[in-house]
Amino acid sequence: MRKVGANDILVIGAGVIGAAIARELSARGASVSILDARTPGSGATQASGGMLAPYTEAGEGGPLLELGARSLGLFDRFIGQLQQDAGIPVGYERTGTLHVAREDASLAHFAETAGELGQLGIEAQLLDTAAARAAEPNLAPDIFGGLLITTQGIVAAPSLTRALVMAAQRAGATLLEPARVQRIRAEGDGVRVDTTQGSIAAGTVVLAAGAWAGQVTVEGADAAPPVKPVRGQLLHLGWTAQQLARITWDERCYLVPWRDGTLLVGATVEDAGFDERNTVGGVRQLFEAVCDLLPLAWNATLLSARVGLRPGSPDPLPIIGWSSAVPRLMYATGHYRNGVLLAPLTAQVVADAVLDGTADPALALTSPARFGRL
């Protein structure tokens, strides 16, 4: 394994969060190495729908809505600069989202949500049946209406991660040979990381290993990072009917249309440990849900079934901040379904803390200390 300099920053994890952090740190002039057990972006990222929807995902308000809305506001500039730095395109659109009501209770809830978002200055349109069908002609005939939030959008998570890794490498970051991290401990003024391929010393370590962060022993901590895998299965369909105009979902599934004419259908939520297999039950659940929402889906082509393990934390918030057990260890994990959405903000606050010693207000919400001595 390549030797990492004592003053280097070692980023553990090359999914969208780790890649975004590595790119931000190297763009600011830091010496960065990236370590992952697998090919960059091959974990939860490759099965992500890439939805940028803080006002729907965190519709109940609270800190997650605050973090998501703030990160969404960074995306236009984030993607524009990234495409320049990496030299490759990233699929990114702000075409809005349509949440479909299948019963009166859902429509009443949408009306409340629209009012709450209006007070925040967010455009949200409550649609009756005719307006919802005009916005999306493919919908089943039994819908009651919908909620259109025009500022939300989508980004292609796999191409985003590839671009982030490429931009980081162009700025000087080094991608190390694959290895799984087993233990992290303080050593002098820095950090020692024990892996399946040997031991690495670094000045600072960022643990962004997603669902696998909870498998890493942090010496001196009360327990391992409280991150657990939550399996999500998705379908990738070839779509021959009129393409959907935007992300669309109801209570059973979400639909992500791509300009290449394909459609992502997600996603299951399963407590299955580290089992990364697609199942007949999960695939059937998604098939039934999409065909119920879009009757023409019976004529679609199944291109692939995907699966990813989301990194869940005990509460809805990610775990971002300094370790109290290993002084130069920074956590950046536990993003659950919001890793893609929160990538720009996470990269910014981590780089500010590591390079400038500043504590962004977001870190008060995401501190590992809320789970004890980690």
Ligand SMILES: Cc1cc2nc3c(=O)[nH]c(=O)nc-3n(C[C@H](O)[C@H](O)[C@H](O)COP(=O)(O)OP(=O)(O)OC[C@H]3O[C@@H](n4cnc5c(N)ncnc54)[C@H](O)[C@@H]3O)c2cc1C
Second form
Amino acid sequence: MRKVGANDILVIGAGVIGAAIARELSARGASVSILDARTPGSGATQASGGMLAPYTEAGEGGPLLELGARSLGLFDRFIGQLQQDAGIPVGYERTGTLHVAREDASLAHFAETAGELGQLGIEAQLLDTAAARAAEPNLAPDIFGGLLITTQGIVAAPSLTRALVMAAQRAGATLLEPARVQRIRAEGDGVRVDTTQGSIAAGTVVLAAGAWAGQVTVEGADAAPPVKPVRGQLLHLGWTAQQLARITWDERCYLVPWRDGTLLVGATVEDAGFDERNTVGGVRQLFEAVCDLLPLAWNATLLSARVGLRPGSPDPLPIIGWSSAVPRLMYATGHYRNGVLLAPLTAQVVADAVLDGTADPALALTSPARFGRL
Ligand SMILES: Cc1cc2nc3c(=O)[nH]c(=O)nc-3n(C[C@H](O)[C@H](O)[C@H](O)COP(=O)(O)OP(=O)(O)OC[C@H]3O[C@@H](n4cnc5c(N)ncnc54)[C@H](O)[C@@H]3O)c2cc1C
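Taking the form predicted alone as the starting point, write out the structure of the form predicted in complex with the named molecule.
First the chain shown before, then all remaining chains and molecules of the complex.
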């Protein structure tokens, strides 16, 4: 295994979170190594719908909305700079989102949400039947209204992660040979990391191992970070009919349209341990939901069925911050349904803490210490 310099920063995990952190640290001049047990991006990230939708995901407001809205605000610049640094395109668009109502209760709830978002200065429009049909003419005939939120968007999570790793490498970061990290402990002023391929000493370690973060033993910690895998299955369809104009949601599924004529259909939410396989039941649930919302989907082709393990945290806020047990260990995990959305903000606050010793206010919300001595 390649030697990592004693003062270097080792990022464990090259999903969207680890890749964004590695890129931010190396762009700011740090010496960074990236270690993953598998090919970068092949954890939860490759299955992601890539929706940037804080006003939907954190409908009830609170800290998750605060973090999500902040991160969404970073995206235009983040993607623009990344495409330059990596030299490859990243699919990204602020399509807006349409939530469709198929019963009275949903429309009443949408009216409340539109009012609340309006008070926050977020543009949200309540649509009647005619307006909802005009917005997306191919939807099922029983749609009788909707909520349009114009600022939300999509990013292609696999190409985003590829670009982040490439930009980090161009800025000098090293992608180490694949190895699984088993144990992390303090050693002198730094950190020692035991892996399946040998042991590494580093100055600082960032643990961004997604749903598997709790499987790594951190010496001196009272408990593992309480990250739980939450399986999500998603379909990738080839679409020849007129493409949807924006992300479209009903109670049973969401649809993410891409300009290349493909459509993502997500997603199941399942407690299946660490089992990363698609199931007949999961795929069937999504087929039925998409055909019910968008009848033309019967003619679509199935390009792939994807599956990933979301890193669920109990709050469900992410777990980002310094370890109490190993002083130069930083956690960045537990992003659950919003890891892609929260990647730019996570990278920024981690780099500020690691390189400048500053504590962004976001860290007060995400501190690992809320779960004990981790
Ligand atoms: C179906 C589905 C749809 C989703 N849709 C959205 C969405 O629309 N918008 C959104 O923002 N988010 C979405 N998410 C959530 C998002 O994908 C995750 O929050 C995000 O990918 C988490 O990124 P991560 O880097 O923390 O984890 P991962 O992508 O899982 O990466 C973790 C990496 O760590 C590596 N690793 C683990 N353990 C070790 C170890 N011991 N040693 C070395 N390496 C290790 C793994 O191999 C993996 O590559 C979705 C998730 C799923 C499953």
